[in-house]
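The chain that follows stands alone, in the form predicted on its own, written as structure tokens.
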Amino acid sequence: MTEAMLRGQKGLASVKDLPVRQDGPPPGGFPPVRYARRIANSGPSGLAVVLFSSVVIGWGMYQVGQGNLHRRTLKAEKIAARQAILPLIQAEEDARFVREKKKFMEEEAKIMANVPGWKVGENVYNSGRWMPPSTGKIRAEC
């Protein structure tokens, strides 16, 4: 709408001549502004979290215990198997030791043939006790 149509005349004499149109609140007023801190109650309660955590931890500890029992069983089986074949392994090692000692004594007799008073195979330490070589070899290789 034009001004001339509103006032019925041309031109504007004063701003005060315009019809007043002012914005205001709706009838009954605006709804109240919520300014208080209200946090929505979402998620499980503290008690539920603690109970759930306890159940999960308890189940995990049970699984650890079951794994320990299984590992202990496997270890006992491994030890029993090793103990069962130990006499065979020891017999093989003893036979190998005898062969090596015989070879070593023949070589020692050949090398020390010109030394007077040398006794082949005699212990030079004279401790009175026989000790097997700790390395599993008769002599150290050079």
Given for the second form:
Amino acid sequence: MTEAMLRGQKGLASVKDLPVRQDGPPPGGFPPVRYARRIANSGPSGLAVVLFSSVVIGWGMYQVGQGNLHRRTLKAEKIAARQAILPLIQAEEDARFVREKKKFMEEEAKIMANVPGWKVGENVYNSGRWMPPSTGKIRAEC
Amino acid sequence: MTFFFLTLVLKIVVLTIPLLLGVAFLVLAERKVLASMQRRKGPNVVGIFGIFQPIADGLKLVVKEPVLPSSANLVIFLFAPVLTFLLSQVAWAVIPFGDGLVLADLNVGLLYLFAVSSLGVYGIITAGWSSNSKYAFLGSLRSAAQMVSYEVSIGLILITVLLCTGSLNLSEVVRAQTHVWFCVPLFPLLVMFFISCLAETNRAPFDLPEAEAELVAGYNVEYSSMGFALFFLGEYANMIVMGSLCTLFFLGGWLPPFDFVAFHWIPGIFWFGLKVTFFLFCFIWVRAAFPRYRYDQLMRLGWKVLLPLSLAWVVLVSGILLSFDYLP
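I have the form predicted on its own already, so could you send the form predicted in complex with its partner chain?
Next comes the full complex, this chain leading.
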């Protein structure tokens, strides 16, 4: 079936419609050939899409903000709790440090017993400043 | 110490083996999905529904003789597929499958992922260069240029996500989505991120560096047997990594879709897997639906569309967060 028959457009539906039997375009020319895709222009308008997506994105950002506020309060609470128990943790750590230091010195004395003139616990640095122990169990994070 | 080391090795094995199996069956899934979309049956001879097809393919690649080109720089030639494969596996260390279900819960997980994905380019560059073949070399240049271009927009998109979470830790990124998944406020970014992921993994419609019908296969022309298999595994593992990144940053990782009690009975890893599978399906769907881009169109999309857009979103989101005092 040709387009002319389908749509009743002007033009030739059959060769028999020709007034004279000869090759050539029908009277009035051939019907236009449809070559372009038919794109539906239905659906929501651009403005509607923009408005709708703005509302959705806005609501989402609001929710993100509420979540962030919530997480901020949780973080503040955690920091406050840590601040409250900080003296306790520090006291525990100090006690542990003293215990480990004592053990360390005893071990040093045992190892270096045969070295004459060795002073147990003497600072290996020349400056008089206190330096944190660099290795071993005496360190806080080990 | 020994116990720690042994448990770590065990964890890595438990993570890697299912991942490799997943890669194998992703190949099968891709062929099956493509076949369904083209009204074919797909692989259905090896095992029921072709379930053993990936194993047969893998076996074939393993027992084949590796062909080493006489003019190739052999050390680098053999090292390149290993590098690609290793980097695709290494990225999994920081990806949380559930709450606390992560190998290394790094505070800088996002930076780590950036570093690993940037290094991925080197596997491709070295493969193309060391093959000493003009086709492989040109292919590797095309792939590398594409990956580098789209990494920029990926970076900017992740900065926007970062602004909303205030943490580089991936578990923290997921926890920040408890109120709302970021795909709601940042939906355009999800689309852009997905497009960038397609380009980053050299997948259709951006697979022009290795277009089967138009060019020889790209940077891996000279590879056969196990070298080729490693590249192949690496590429598909990268696909899964990208799918999980989309899930973690925009679809709430292991969080259930609604806050129903019944949904919380289901373990988080199931939700995570479901979302990753959705993205992987989209990867394949895109391949079935869209024609290939031209190289200039690809570069235009990366530098003149996605880059300015993602930059604009960084400004917009930071402006909103700052003006309403919503910063984390």
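Residue numbers count along the first chain shown, from 1. Throughout, rigid core stands for the largest set of C-alpha atoms superposing within 1.5 Å between the two forms. Computed from a prediction, not measured in an experiment: that's the story for all the values here.
- Superposition of the core reveals a Cα shift of less than 2 Å for Leu51 between these two forms.
- A displacement of 2 angstroms or greater separates the C-alpha positions of Asn41 between these two forms, with the rigid core held in common.
- After superposition on the rigid core, displacement of the C-alpha of Lys110 between these two forms amounts to 2 Å or more.
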